[in-house]
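Here's a solo chain for you in structure tokens, the form predicted alone.
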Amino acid sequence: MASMLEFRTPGFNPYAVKYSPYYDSRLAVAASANYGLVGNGRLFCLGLSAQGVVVEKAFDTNDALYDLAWSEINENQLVVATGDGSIKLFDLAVPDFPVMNFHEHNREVFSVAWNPVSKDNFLSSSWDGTVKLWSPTRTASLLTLPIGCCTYSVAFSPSNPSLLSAASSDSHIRLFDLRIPPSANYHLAATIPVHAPAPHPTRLGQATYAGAVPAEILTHDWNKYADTVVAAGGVDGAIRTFDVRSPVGGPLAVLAGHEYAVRRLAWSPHARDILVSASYDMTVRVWTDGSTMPVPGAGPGGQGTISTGAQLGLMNRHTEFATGVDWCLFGAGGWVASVGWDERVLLWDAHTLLRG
């Protein structure tokens, strides 16, 4: 079996893992006591050394941690999403306590995302049904976007600093363009009904795609190379990709294989058709969305047929819910970190480990 590095988080169940955008040897994990139901949280900042994975820094919080995002302007800073409705900014050079605290949400904050283009702001989404835009230098939010239902995932476009998206419990992804006047429905640009059928007959394999029963969307991510494509996953276990330029056009691809909910997914920063997903079925899977493969029976340009992509590999070493996954930005392009409720952080090379 291919090499795999492991780190344990005794007493804490991880919810999210993110590689540093600055160093190939640093990553961070947001974890919670008692599966995030009650108790405190801990942020682990980990480093890769000759002795394996070691703790560079750890910060304790009074409530559970559900997500984290590295700063794009300071290599030592990162924000965490907490169960008490606050967002905390930690600095690795400052011991014990956060350097900033942002607290406007009145329910659990479940997702945070730093702007990769302008780099001077970040987003949060909450179970209170709102998305907020923040500056790391101000305690008051810059903007509040009403969603109206539990919002599990928020993200920025990888190429447009004004375009952002939110995935919610009502089976929709909402796209907001901050260049649109706020009077136009709070900057709302488009809404993608994730489980709705395509407006015209479309084939998925040998059958006509009829959509699916609406279900909660727990995670989504933008393709780093095809910057109009987003992927979404959730309670029904399927991953779907969409072109934001055609929000009601139906999915580009439907990737089926997970037996339970998809908790986290991430497009590869190295290849336009590859993504990885973590699921409550305790597996982490690597996929191609099929965009680089011919679609059998499709018309010109692939019209009329939804791709089913292909599962490239499966990693089943977690023994509890797999809750987080991320790609290393550096190196040959195959290193992945995954975390689960089994109190484990696993680092592995998708090129050598995942085989069918």
Given for the second form:
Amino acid sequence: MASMLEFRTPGFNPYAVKYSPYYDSRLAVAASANYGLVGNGRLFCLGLSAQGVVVEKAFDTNDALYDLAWSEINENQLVVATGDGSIKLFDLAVPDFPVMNFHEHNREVFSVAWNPVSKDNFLSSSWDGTVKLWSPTRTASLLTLPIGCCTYSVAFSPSNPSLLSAASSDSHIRLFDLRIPPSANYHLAATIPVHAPAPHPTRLGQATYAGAVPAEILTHDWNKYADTVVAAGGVDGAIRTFDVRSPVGGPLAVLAGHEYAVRRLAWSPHARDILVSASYDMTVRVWTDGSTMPVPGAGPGGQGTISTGAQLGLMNRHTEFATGVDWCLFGAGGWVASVGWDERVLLWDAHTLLRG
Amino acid sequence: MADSLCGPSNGAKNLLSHADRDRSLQQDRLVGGANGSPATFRSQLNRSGADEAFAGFQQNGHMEPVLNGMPAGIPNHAFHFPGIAAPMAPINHPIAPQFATHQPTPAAHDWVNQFAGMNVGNKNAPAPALAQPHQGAQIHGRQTNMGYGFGQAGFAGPFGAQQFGMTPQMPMHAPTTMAYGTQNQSFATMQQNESALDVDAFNKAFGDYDDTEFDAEIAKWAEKEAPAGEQVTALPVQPVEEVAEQQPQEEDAAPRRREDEELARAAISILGSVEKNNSEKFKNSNFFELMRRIGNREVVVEGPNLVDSTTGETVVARSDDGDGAEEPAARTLGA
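Alright, leaving the form predicted alone aside, put up the form predicted together with the partner chain.
Below, the chain from earlier opens the complete complex, with every other chain and molecule after it.
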């Protein structure tokens, strides 16, 4: 691989990395001491400069950090998810301390996501079995959505400010539509059983697809182009994509390759079929979901066949679990940041992987 | 809402099933899964084996938190290696066998009733039998707090643990007598209603001996057993809560010891789950090295740090070469 930028987070094991939606040269890393077992957390705000990657700002927290999300409405702000159940809003212009603290979750907060459309609220999910909707200006949550089991990942639809999704340990992705009256199901619009077999006979490769043993889902993301497509990854190491319009219709694609659990995945902001994933097998892989490829042996429109996609590249530089990955929104397209428990942040161009 | 839905949050627990290709733990949960309601959305479809298994999983996922409050298969935690929770669950705690031995067996029944009738001790003392419901609460409390509490949250609900789990930490003076009192009270409460007749018979047979004499004997015995200088006047029965209050310092060490124990077990499980992986990376992993040391009790949790158990020095989790660890300046590779 050609060029790769590296940054070290000494004493802290990163859990998540996110590029700023405002600047091509800014990214943030949420990290925890002692692999998050015990001890503090630190939020690194990094900048790309002529000297390489430098710390623009660092914030220390009393508890481990598990995720972060940049504000979509203020280029200097971001929220972090902490192990003590609080969510903290930091401002790069305000040193040391968070400008807001949101503390309603009873257990570790595992995921935060900012609304990319309305930009005035964000989500958090926690091991206390709830998802909460927050306004950055209020300390009390706007809404609490019951999930009932650990929810590792929460996300907004990229095109609809009212549509959100939560992936949890019971092998389901739940879709909530905030426009639905809360009366019956607390805005629950649909549930995707990720490991369930397809209702109609479908083929995956040469075999009939019979579903899979249910396992925890650790991460999911919405496709930025096909706004009804969601990809999910988890303990069984496979990545599956679904069309939310057909929640029980089975997966569109199953991407197998990771040897251990998939810890984080992200769709490319530049191409509709590309996604990147980080895994406990210490690799980061770039995939196509096969939606732009002809499906061999498929009927018209590829009906009845689940795509197996293709692995386009494998980044093997991390020497511990790879825990976070994100795409840069800017540039020629293809710059990826990945973090791992080897205390390293790596910035690299996915195109170099594709070329081999 | 549900605090404990996700199970224990030991810092290392969930690692196992993430790394575990053998998903038998997940499958175990499906066997004989109680199906309360049909999986409506797919009930009209042809159900394959996997389909049913999935339905079972779905329902289990919802039932277990309600039934057990602590689904073994749905753990959570910093590393999300869920499988580890299952091996952890059976550990439970020392009180279980203790209570088991206290259950009156049919053979011992008469003796128990008679013994209960003697009413040694204070009838008004809080009945330890009430503590039995605490078993559940304690297990729950411990498992949900364990790990989470590594020097951070601590034991939010240590009551149960202190009350019973700490027997080894009881002060040295006459632990036997202490246990005796508790046991007796327990029996008295449990058996009171049905023992009236037996008591009469017992009194007839042993009317000569009255309680004061028995108390005196007990006190004498306890005095003899106790280390010199120790006062045992509080005997025979002291409400357990008071005892717990009196020994917070001694008992503080025990939850921590147990946390270390749990963490060590989790670490061993994690290592076991990847032992078949011979890749260079996994062999050289600092994380797995740390797990090894934790598993060997070489590293323990001390406040917010991991420390070497022999030297007491803080263990710094350091990445591979340590190069550049001190200077956060970045470098460009290759190019």
